[in-house]
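Taking the form predicted alone, here's one chain by itself in structure tokens.
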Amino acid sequence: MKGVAFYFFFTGVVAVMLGMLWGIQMSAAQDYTMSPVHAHLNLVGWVTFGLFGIYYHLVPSAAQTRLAWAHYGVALAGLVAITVGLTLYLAGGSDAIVVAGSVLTVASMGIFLVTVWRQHRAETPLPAAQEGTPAG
């Protein structure tokens, strides 16, 4: 694994490690106030980043685009903003940062949707026009 695939996967592993350690800390302290942050680190961080990394590893032509790197940047910004923003919000602060992180995370998934669709279109040959039927 290399390039953007590695960065997505590695970031996912870091996120789940932080999420697990945070979960252990919450359990030891018997204070689960930050459970939503723990859950977002594990789900948005590990699951989505891990799946993105696997996809880019399995589809190297998609990984070799500037869009893939833009995807990583937007996804990382979203993950950081969601976790930091949610931590601040649960501690009594504003929800502005978590909202921004949510928007970035949805934008990241939109970029991934475009990436998967473009890759599908590039790899799927158009069917040959049959005699007597219009192509299209």
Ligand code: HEM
The other form holds:
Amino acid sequence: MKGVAFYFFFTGVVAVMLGMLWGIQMSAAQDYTMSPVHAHLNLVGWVTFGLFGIYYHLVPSAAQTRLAWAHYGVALAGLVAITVGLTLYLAGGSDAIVVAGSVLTVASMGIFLVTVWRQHRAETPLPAAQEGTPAG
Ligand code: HEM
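Having seen the form predicted alone, please provide the structure of the form predicted in complex with protoporphyrin IX containing FE.
The complete assembly is shown below, putting the previous chain first.
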């Protein structure tokens, strides 16, 4: 695994490590106020980033685009903003950062939607090309 696939996957591993440690800390302190932050770090961080990483590994032509790096940048900014913003919000602060994080996170999924569709179109042979392909 290399390039953007590696960065997505590695970020996911870092996120789940932090999320698990956070879960242990919540249990030890018997204070579950921050459990939504733990859940988002694990589900957006580990599950979503991990899936992005696996996709880019399986579809290298999608990984070799500037859009893939833009996707990583927007997704990372979203994950950090959701985590920090939700923590501040649950501690009684403003919701501005978590709202920004949500917008960035859904934007990153929008970029991924475009990527998956473009790759599908690129990999689907046109009917004319299929007809012209010699058998064997
Ligand atoms: C060492 C590993 C983990 C520990 C110690 C841990 C611990 C916890 C604790 C203490 C809670 C709060 C329970 C409560 O409010 O009563 C929780 C909630 C939750 N955890 Fe974990 N967890 C771990 C791993 C994970 C992973 C890997 C995921 C997802 C991929 C995950 C997803 C969730 C979700 C969705 C909730 C519910 C959050 C909510 O209701 O706001 N956890 N976890």
